[in-house]
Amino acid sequence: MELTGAQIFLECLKKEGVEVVFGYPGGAIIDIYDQLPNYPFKHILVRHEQGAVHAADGYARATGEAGVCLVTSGPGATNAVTGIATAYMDSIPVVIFTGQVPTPLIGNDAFQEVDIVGITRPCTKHNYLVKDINELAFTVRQAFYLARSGRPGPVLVDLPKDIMQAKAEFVWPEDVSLRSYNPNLTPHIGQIKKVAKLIEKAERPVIYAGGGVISSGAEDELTWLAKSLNIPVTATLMGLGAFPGDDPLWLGMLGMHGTYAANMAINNSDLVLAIGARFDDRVTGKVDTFAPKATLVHIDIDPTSIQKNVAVHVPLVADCKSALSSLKSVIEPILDQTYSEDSHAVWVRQVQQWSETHPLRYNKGGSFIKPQYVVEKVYEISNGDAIVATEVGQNQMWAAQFYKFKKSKSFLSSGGLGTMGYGLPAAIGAQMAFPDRLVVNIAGDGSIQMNIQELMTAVCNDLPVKIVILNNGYLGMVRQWQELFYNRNYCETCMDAQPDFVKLAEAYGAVGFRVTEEKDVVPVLTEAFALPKVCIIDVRVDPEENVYPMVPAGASLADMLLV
């Protein structure tokens, strides 16, 4: 029997897996949207198509699966591009799928016509436009296969209308593979070897953990790696979570607004065991300085990464959980002849010392609520098991630095692309996935206001986020660069003209707090997080606290600012 291009389309959804799919309909997309009642997905609706992209996200990142996204064309699909970009530099799996004009009027100009595919092309892993109802089935069984293997990442696929009402059979490929792609799994045996008689012979090793770790599944691989061998561990702000945060061998992060342990033990390490991360420069600060003493070695499933910003010595490709598995089958063997409960101890006395001499820390004390301790106060309340979205800015930092990550998929932020409006509507596809479980959004007053009107997508579908802001008033990591860089030139970075966040909150059907004093911020955040509503809880806090550490721009990590 034949079905329309609409048809085709949502069964491949199912046949793909696809539960939940986040949209905004239009004009391009209609024939989809008047079938969609007819299958058993949950559809999502947002209020900005930026928002879908971010919720899917959200929902990939807590889950590991890919998400899904459905958008009209023109304004739709243009509204997409900044969630689109935002999975590409962290490598998530999400497919987007944009309605376009019929294939005759495409580049003529028509009512809500837009080269998506030509716009999109420098943030997607790839992206189809469908010129054949035929080759429909297959270009989505690509899409799903290329977003979620090899190096994750969002897949665009552009539905022209007159495609979507076209006819034919729908024939299910149920194999895929593209000659032209062929992501390297298996780590060469050669390199696993050297990789062991390098730890081996180290005196002073560092593993430095990305968000590599945890899109592949290898956080038990690098929890036995370390604590079998007594190895300190630091990551990524996209690593949060890959190594329990509370752990005696867990550094914190390192980079920009790394702990002191967590920068000085790379500067003095004698090997880096770079694993699923990319160096990128909020990490390394000045390259020629990053880890002067160190041989690096870097594990990653994409070879254009490697070499790509910092020379290493040991290049591996492979996929994270495939390569630590070798090296854990190469050196279990051997562990107890080679290896005692005193190896590497005194470079773990030494990096322990480190925290303990200079651990994160702030001024405690005064008439203002500082936001660490609000985050403190998240973490405790939440017992560590919260999945936390993050906006970008001071209070991203301070939940990287202040909430313990103790399982990965619990921290969800936007690293490489730093975009403002992520956290709630990540917030929101997280608690889709989990509805049972605590999620909470670690907002800035001026991000939250990014994509402030998903907070009626959240109301009405009953996902009962947390959105705590840490309102100082300014845009905040912007404010603190002017204070130590720009001689306090506080160029519109104040945000003193505020909405009542918690009138809002009501506007929109949800629950308002506000915190002016320290005292209540427990009982505040008891209560908001027990109501099964969706909440913002307005914290006011020091309208002048900055994040520390920091390393200035352009330094070396040995140069970092304390408080």
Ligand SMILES: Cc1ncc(C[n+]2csc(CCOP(=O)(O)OP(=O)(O)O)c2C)c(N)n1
Contents of the next structure:
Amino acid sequence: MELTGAQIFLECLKKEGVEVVFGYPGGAIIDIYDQLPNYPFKHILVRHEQGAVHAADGYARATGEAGVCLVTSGPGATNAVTGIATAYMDSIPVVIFTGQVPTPLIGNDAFQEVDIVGITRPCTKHNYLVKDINELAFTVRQAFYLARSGRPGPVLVDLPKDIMQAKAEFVWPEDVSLRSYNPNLTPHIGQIKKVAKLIEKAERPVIYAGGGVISSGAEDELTWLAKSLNIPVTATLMGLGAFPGDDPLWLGMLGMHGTYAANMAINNSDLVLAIGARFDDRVTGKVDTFAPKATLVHIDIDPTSIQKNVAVHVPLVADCKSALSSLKSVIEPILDQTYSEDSHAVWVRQVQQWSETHPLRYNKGGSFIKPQYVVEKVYEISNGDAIVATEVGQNQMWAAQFYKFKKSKSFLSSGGLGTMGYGLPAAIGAQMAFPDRLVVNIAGDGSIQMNIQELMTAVCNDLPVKIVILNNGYLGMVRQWQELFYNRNYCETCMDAQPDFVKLAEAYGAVGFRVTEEKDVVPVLTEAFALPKVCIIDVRVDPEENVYPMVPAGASLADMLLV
Ligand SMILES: Cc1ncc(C[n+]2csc(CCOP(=O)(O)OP(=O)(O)O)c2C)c(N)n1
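Having seen the form predicted on its own, the form predicted in complex with the ligand:
Then the entire complex follows, led off by the chain already shown.
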């Protein structure tokens, strides 16, 4: 029996095991919406297409499955671009379907036409324009395969309206392969043995874990390696949760707002094992002085990310999980004869001493609520079990520093692109996947206003996310830079003209709380977290609190500013 393009498309989603679609309709995509009620997907109607992509991205980060979104042509597609670039920079598997004008009108400046394939070429892993209904099923199949495999990432498929209306037999391609796309999952055993030898000889090894550990599911292998060989672990923002944040070998995050211990460990290490991380400039600071005494090993699925920012001594192209399992199979048989309980004991004592002398700290007391205190209380009240999304700025860094992530896939944050407005829709995506878990968005008063319309999406879908606004009345992180490096010229960063967030919550049908005194932080958070409703908790915090430690942009990690 012949099906329309719209039906074939939806059959494909069924075959891919899709459960949730985040989307927003329009004329070019209306044929798919017309068929949607006949299919078993849950469709979440967002209030802005950027929200659809962030929600699909949050769903993907929290579950490890691909997130899916559906938007119309023209402005629907361009509104999605920030979300797509966000997912691209953090290697998150999202498949975006955009409506397109009918094929005969493409290139004619038709109503609501944009070349979304051209626009998103630099920020998708791959993208397609479907020009023939007979290629539709295969294209959708390839899109999911590309998004999920190798180094994951967003893939966009542009669907012209006439193709959605045309008819053809539905043939599902069971097999999928692409010439010239063969991600190298298995490590070279020679390189693995070389790494094992380097570890054996190292006196001051450090593991530097990135998001690749989480996307390949290598957390157990990483933890085995660190604990069996007594190697301290640091991670990037994307790697938080890959190693338990309450373990004695955990150093905290490294880089610009990393801990003293993590940055000192990198500075003094003789072997850095970078696993699924890409040596971002927020991590390395001044590249020439990064890990000056160390041999650098870099394990990454993407060969183009190796030697890109930093010259490494031992490249190892492989999926992180396969590489670490393979390393384990080489090391485990000789573990007893090669390593003792005391291995690296002097080094581990040294890094722990750095943690003790310069822990993450802030000045307590004074008349203001400290934002770090609020994050600590979010951690305690949630028992460390919440899924925490963040916006971007100081709120993001305090969440990364003071919430000790014990498990992976519980920290959702825009790392590479640093997208304000990410947190609320991402929290909605995660809450959709895990209706029974506590999902908290730690926000700034600036960022929360970038996708505030998604409050309605949360309320009408009964997704009881909690939004904790660390309200400092400033675009805090920019104000911090102005204070430290621009002579306190607070140009256009004051945000004290703001909506009443409590009334705003109520206007959307959510519950609003305001906290102005430290003694109310715990009772209000406790009450809000127990409510099965969307809540905004507007906490008035110290307007001029800064995030420390801080490595000034372009400086060496050794030149950290402490509190
Ligand atoms: C979409 C977008 N625009 C601008 C920026 C630049 N930026 C980075 S942090 C920041 C301030 C964020 O302020 P707020 O959300 O209030 O959080 P705070 O730093 O005060 O915690 C700005 C403007 C950005 N990251 N994203």
